[in-house]
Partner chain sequence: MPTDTKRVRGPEVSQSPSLFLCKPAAVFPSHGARADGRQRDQVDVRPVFVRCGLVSQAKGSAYIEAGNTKLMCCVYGPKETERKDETDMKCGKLTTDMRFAPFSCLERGSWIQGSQDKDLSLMLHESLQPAVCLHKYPRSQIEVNVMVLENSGSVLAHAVTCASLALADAGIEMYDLVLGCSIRQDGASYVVDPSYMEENSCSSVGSKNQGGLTVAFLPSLNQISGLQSDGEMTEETLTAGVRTCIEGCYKLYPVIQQALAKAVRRAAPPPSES
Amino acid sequence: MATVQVSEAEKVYILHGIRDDLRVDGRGCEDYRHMEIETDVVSNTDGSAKVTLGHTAVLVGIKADIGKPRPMVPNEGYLEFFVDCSANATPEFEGRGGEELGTELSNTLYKVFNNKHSVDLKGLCISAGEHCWVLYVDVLLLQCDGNLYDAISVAIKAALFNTKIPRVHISADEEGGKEIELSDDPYDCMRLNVENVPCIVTLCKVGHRHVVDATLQEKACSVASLIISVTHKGTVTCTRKVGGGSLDPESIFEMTKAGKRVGKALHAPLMKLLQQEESLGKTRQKVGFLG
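Structure for the listed sequence, which is one chain, in the form predicted alone:
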């Protein structure tokens, strides 16, 4: 993870501000930085999105491919995650510096999203035990200024909303086997229901309080963080503690409660924004990345 050096005086300044619910950039402890979302930004994917959160920028592309269902769940499709930590995001990712972080992020995303409570995996099944859709989710970190998990989760939800999977027609061949045909019509496609797809909220323990959407400077003052994935109903689907410090039970309870509150409030405006953007169709003006 990208880090910055913070002096003792800066730490005291940040800690005292958070204690009084006033952060360096003027936000409260449970406020996010300005967020920008663009969908359908990469032409050679089935779904894509770019999210900018403060100075953190993430690009997600999704490709749908036909594969074989896993033996344990023959009537479900699945998702595969790959995170690429670009050296442009921070010099620390040069060479093999970002590989460990990429693996850590991929494993966490797999736990959060690749389950039947988050995505309708049965809807990805084409023929039980034989064929299913596999969604390859590629995440590229373009800029890193803290709070990667939250930005990535929003980008994945937006990209899944934007994903269009070709309609499949199954017919029998002369030998009695199954023949799969994909529709050539770009409008004859299947869309995913992303209502239950969770968003990740990362809460950093700074002093005796916790903050949402921590910057790199605030992260340097934090002893430990709690990652919580929350659905639109406020249901917690996954929790994970990161960082070298410890969290007492009372702090975990308070952070979980705050995470549920913040995560639940994040879904409604996100879905409204995605639906508004899609309703514009081709008249939508593309700004920023690949505009």
Contents of the next structure:
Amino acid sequence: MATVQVSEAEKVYILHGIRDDLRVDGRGCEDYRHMEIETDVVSNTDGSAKVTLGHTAVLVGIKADIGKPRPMVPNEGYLEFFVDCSANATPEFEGRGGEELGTELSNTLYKVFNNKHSVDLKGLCISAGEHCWVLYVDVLLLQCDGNLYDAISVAIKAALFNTKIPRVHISADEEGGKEIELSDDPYDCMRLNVENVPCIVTLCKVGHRHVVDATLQEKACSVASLIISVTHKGTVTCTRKVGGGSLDPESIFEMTKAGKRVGKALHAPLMKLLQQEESLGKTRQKVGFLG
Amino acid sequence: MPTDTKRVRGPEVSQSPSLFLCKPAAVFPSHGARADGRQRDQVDVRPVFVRCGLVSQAKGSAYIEAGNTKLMCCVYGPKETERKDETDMKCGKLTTDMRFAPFSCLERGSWIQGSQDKDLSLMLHESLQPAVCLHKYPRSQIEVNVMVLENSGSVLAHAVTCASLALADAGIEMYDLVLGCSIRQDGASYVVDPSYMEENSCSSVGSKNQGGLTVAFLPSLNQISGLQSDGEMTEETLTAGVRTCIEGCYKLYPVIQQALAKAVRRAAPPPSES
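Having seen the form predicted alone, could you give me the form predicted in complex with the partner chain?
In what comes next, the whole complex appears, and the chain from above leads the way.
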């Protein structure tokens, strides 16, 4: 992860502030930074979203391809995740430097979505055992200022909401094989139900308290963090402890409770915002990357 | 895709014959006794066999067998860091590498590290790092290599235990042994230390709590150094699961301590009374 050098005096200052529920930028321990979300930013994709959380910027593009279903589950489609840490974010990511972080992020995303209810995989099947939709979710890190997991999960949820998968029609051709026809109307497409897509909350243990949405400075003062992915109903789909320190079982239970509370509260405003953006339709002013 | 050009593999489109078996996939019942006679909903871990000092060339090594899961770990170090630009002046570096032998799982795996191996290596690293006194080994590197010989469930949990035992056998200073335990939640009941079949059985009922949880624990300090869960569970189930895993670790602790004491006594027998 991109790190900053923090002096001992700064560490003490941050620690004491958090102990009194006051962080360096004035937030409370469970407040997020200013978040900006915009969908449909890349026209070549089937769905895309850009999320800016403080100074962290993440761009997600989703492309739907027709592929062969996995042998063990012939009537389901699947998702493939790939996270690319671009060298734009920090010089440490140049060349293969960002590969380790990218693999860690992708593997966690696989775990987060590894359950039956997050995405309706059966709806992605075209014909059992032969054709299915494969959604390639590609995440690009543009700027890195801490809390990558949260920004990525919100961006993925927004991009999945924005994804338009074209409707296909299977017909039998002369030799008895199957022919796939895409419908002629470019607006005739299938949308995904993203109600159950989880959001990831990262809680960093700083001193005796935990903080949500830590900046790089706060991360440098913490020994360990807990990543917890929560759906809108409060179900936990994945937890993981990251960092080189150890945690007390009681603090883990406390952080899980807090994570569930914060995660649950994140979903309703997010869905409302996405629906509002969608309802603007053609009148929406696209901000893009220059705003 | 990285390919292994030195070994002859089957054609790309070939599939394992087990996929074409006529009988339906065994759906494990979520109640009743488990296949190997252990109890559900109780902290019933498999009896373990551990031995230290198997590999004479390594600084420290350990072998663990739990049911049919067999793995071995070797520790090399403290030695000079391989990449000079990564040398840390103040504390040592711990590198972990966890690999599966191609014959370890039901499906033949490849020697090239897939993303699952890298993921497990990373979690092993996060579980071991809090326990090792790295500040006592500045400018050095300690290498931990785990090889899974047979995968019959709870591989990460046993790898953590085996690795911490190998580190102790190598004489690396640690705050405490790290023990791992995992459970699999299936609906309202759970099984501790699941076997491969129990871990991967896809329950046909879309019940609410379904998932696996692995915890790495330092018993005498009462600290959790590693936690990993997937599937979908409620927060209460998760909390209860963590408590169960901690109990499982306490059950294993005396066995591991005994094995370590035996290894030390064998290596340096106490002076006889003369």
